[in-house]
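Encoded as structure tokens, the following chain is the form predicted on its own, with no partner shown.
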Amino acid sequence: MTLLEFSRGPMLHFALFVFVFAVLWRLISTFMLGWRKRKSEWRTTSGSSAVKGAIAVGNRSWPHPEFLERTAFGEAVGYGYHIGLFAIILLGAPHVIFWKNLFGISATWWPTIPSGIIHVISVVTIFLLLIATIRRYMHPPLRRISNFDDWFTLVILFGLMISGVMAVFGLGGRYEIILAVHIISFNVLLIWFPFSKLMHAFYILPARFFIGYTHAKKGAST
């Protein structure tokens, strides 16, 4: 068995199993924490509170104007590399083929971004990740709150992105080896994901909705 066969065979299957099982375990365990006992009467209906919760998702996903002057650069970099990663993973033609083969999807409606544009997005995303990493290290408050979780995640992402670009442009040696490194980086990311801060991808929107919903039920605003 070659390294490439191992990376997209047994290792990929193991990584997917860990990812799915651990994510479900964390989501179910969080849900089972339950609700705090109410100490006051609800002030609004559930429907109205749900609307306020949805509004809170939008409000909390955009920086407040009062802080925009100080946070605009960090916000732009953060949103930039997140959007870049999602575009590459979900709309890059090689990745769309990978997802279709993995899940047995034969649909033709799945759109793809032209390869030239994906290449540009990939390079820009790596650059933005580098800026975010330097900023995290150079900014004292960010550096103080950063731990192994943050730095290890960045190492995985850099390995994933750089090996992907190298495979596309034929850099760094045999294509099969570089592609294997790329897939192994992806597998490591899948295994690491449920046990890291990356779980915010599943928590962030429901948490914002829940905060807006409960505040509205109590007659407060967010």
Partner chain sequence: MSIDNRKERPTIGQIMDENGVGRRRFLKYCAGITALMAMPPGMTAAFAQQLRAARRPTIIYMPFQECTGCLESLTRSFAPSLESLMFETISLDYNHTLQAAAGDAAEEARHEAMEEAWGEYILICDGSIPTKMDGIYGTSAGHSFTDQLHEAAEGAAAIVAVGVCASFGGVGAAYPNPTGAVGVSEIIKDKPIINVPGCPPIPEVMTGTLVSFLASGVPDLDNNLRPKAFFGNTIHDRCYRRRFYDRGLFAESFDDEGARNGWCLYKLGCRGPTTYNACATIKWNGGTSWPVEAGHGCLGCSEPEFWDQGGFYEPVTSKLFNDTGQIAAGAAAGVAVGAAAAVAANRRKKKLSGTADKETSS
Contents of the next structure:
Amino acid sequence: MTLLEFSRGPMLHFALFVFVFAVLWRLISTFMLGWRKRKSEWRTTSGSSAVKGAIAVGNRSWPHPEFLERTAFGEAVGYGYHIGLFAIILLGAPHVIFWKNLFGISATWWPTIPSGIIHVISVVTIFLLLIATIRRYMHPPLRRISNFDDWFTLVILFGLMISGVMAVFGLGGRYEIILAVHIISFNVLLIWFPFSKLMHAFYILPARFFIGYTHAKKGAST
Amino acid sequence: MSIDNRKERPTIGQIMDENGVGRRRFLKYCAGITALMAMPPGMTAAFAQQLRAARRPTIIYMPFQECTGCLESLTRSFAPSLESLMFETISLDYNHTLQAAAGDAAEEARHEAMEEAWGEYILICDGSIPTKMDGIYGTSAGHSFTDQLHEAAEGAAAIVAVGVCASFGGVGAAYPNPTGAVGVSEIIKDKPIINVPGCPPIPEVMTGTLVSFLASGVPDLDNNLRPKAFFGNTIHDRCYRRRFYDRGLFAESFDDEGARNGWCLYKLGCRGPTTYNACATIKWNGGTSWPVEAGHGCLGCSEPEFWDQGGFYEPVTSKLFNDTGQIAAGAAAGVAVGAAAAVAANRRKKKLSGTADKETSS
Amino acid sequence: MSTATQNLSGAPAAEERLSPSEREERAMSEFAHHFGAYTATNLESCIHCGMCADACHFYIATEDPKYTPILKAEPFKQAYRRESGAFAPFYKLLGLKKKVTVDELEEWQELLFDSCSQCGRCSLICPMGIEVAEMIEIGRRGMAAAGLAPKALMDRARHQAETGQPEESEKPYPEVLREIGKEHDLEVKLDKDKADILVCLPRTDLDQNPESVAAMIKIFDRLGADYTFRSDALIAENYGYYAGSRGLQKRITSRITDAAKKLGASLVIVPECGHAYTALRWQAAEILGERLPFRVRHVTEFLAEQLEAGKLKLSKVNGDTFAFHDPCQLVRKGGIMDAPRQLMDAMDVDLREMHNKKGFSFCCGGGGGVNDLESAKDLRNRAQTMKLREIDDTGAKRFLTSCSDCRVSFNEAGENQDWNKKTESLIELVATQIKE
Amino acid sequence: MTETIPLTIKSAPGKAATIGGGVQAMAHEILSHLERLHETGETGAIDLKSLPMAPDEFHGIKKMLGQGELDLTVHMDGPTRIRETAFPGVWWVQHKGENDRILAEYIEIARFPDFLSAQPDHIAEAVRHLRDRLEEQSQGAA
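Now show me the form predicted in complex with the partner chain; what you just gave was the form predicted on its own.
First the chain shown before, then all remaining chains and molecules of the complex.
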């Protein structure tokens, strides 16, 4: 079995299994920890609070202008690499094929972005990730609260991005080896995902909803 | 056998002169060869000089588990011209399939040829070698292929494994590999081996490899023992459809608009990105065309495990998840373990917060 | 457990005698009380983006990374990861999350008390929607349980739980109230047996701003409300909440809720005090575990209702320009978004808004008990400097707010920095403009 | 001394800029070879067959290089065509085999195409031959 076959065969299977298993484990156990019944006299009904909660899910994506002066740079970098990553993962032709094969769907509607643009996005995204990393190291509060989780996640992302770019541009060795390294880093990401901060991809929805909901009940700012 | 019975052989230059081949004709031939090998054009004259000085080689061609496709390809490589003369020059002193002699006479001829060039001949192997049950799946003249290979390899200057079978086992070694077929390099470890894989290999690549060996010995090889001159780039790197890949334009089926427009065949399973060969530049049938130009993706025939890389029509990145049961099991287990973890955590919470709760309830 | 009851009995030295392991156990026990799906979601969500620092006045004023809000919640987070999170057994088994130790808690005392005024601005900035302030509040509760809350707060909380007022005063506060009434020629309705409305007062006003107390009396008189003050439930502040002690907070809250129930009141008025509002409006029912049989309203909220009902008539203020500080607990966290501005509008106040206003207003620097901590003085002064500059930037001549604790803070800052503005009470202004 | 020396060319060099990046890159590579030839006499060559080029790029290069004074065709197992481009020192060499199949095609940067020069081993042999001939003659005379 070649490295490539291993990476997209047994290892991918294992990684997907771990991913699904542990993500559900973490989410289910979080949401089953019990809910406190609140007894205060609320300003709004549960229904309209829920609507406000749903709005908060979207609203929090855009920072309040009051904070922008201090956070604009961090926001821009964060936004930048998130958009970059999603564009590459969801709209890059080889990835689209990967997802289609993974889920066994034909999905002819699924669009792709021309590779040339994806290449540019990739390089920009790596650059932004680099800035984010430097910022994490240089910015005092960020550095103070960073832990292994943050750094290791960045390492995986870099591995993934750089191996991907190398595979595409035919750098650093034979394509199938680099491709295998790329897929292996993806597998590592899948396995690491449920145990790491990457879970924010899932928690972001309930967390934003809750703050929107509870603040709406008090009439507090969201 | 020993080197005592060796015979002196003429140089290629002498043979060319005898046949009235002009020097510039020869130089032009070499320009073609060096171009094939992606050598810088400035090297042509030096290459020609080296080749002229080389002695006419003895070539022993040993077929094992093969289909004769590679030999067919090789014999079709040359238009009736100087190239055919080159082919005659390096012509085969022994080849089962081509020679008129058969049986004991053929075996005798082989031994004679080997003896005359002991330690200097080039051994070309074709086909995989079965190893299971002491190699009884393939025998010839009462000897197993493994034994024959060992014997022939002993006196060889170098071995050229022609075709994916001789190189990596090929179709014979495909799952479940009932005969235990392997490539030459799995058996012979003490001789220089050059793999020229393909199903079949490009004829020009075969002759190019031989000629370059004559001129300058074992060429630069990759980690699969293939000459880098021919196997240094992927099909994808050199493909004329590459720009469609770069622009994200793909044929989705063999009869759609994309296919008619000549877009990239990646999604239709083209193995170009992981296949190292020279089809995209040298092409086939004397430079007429090649599979991708004909509208079909590369099958990856010059790669190890050619037959076991998944369906030909599944993209390179595919052959992924097919066991939804496993995922469902993972999901179910995740839910169950998550719920159990929550129950345990809640129990732990009750235990831990006992004092605190008493405090507030008091 | 005997230690628990001792704590509640209020013996001053009880928590000082605790052994380190007892402290750890009690902190853990309090943290565990707050474990649940809601807190878990908050704690699991953090991506360490550090943005909350950019919302916090203490960080902005000092640029010291230890004041990053989410970092203040670390002990609680650590306890959660170790004991309640999905992978808690592994964290515990592999020692990835250590037990929260006394040393750590002691280290965090400054972060949880001195450098957090519970203003909740960090909860607004968090891109993940984490209730950072609430997580810090739980940290405080663990500290209080472990007997590690600042003595200044704990002693006052205990005193208030026992006697109804946080500290001995020269005269008991009901006495002070009566005297203020006499001085201003107002009838003080104190200790009526039945009344529709129970009104509380900030002890800081009783101590330092008698005008403000008089204004309250005057306004309720003019409205002809059926109200009373109660000696046993006069003080609005809740030092139990400041200290983070659930037990003491509950006892102090009960003084007011019990009195209101006895009165048969349908409404309890929280005076100009932000934390009192949070404690009574949003936490009383939760901490008592029951729905309250009366409504709780802040005085500005109540007055705005009266204004709308046409019962309150105000005359116009002329000339001066005003700035207004939105108290965090009332506005950002309490949801009183419009009431103060409705009142100001009715008086035709020429309001010059600050850059950070309403829900985004910066804290006065002294809320959440920070004003009571001597150790926090320097830190709060630095935060106040920033705030004063923002007020001056409005160009307004006069400065209003609606929280006595904020006034204490601004007065202190004004003295320290030779600030030329006097912090005025919105209620006092209403009292002067109220029409017959 | 300001007047320029006119180059003798048959077709003016085309404008490369209108063709695209690949042609530009090729032009720069040729230029650096040409500079080296000019300064040190070092020759160079660029293989055209091994470059994956689109037909329009290929024609772009051809158009850019233009046509110079010489255009020779040598028949030898198929035609070999050697063209001087509009830039002296830059040669376009194309070897075709039987059936017009292109064996090799390259741009050579040299004073004179290598294919046309006599090679050292050829010359060595020529020396021997001529000497043999002279000896034969002198023996015959004797």
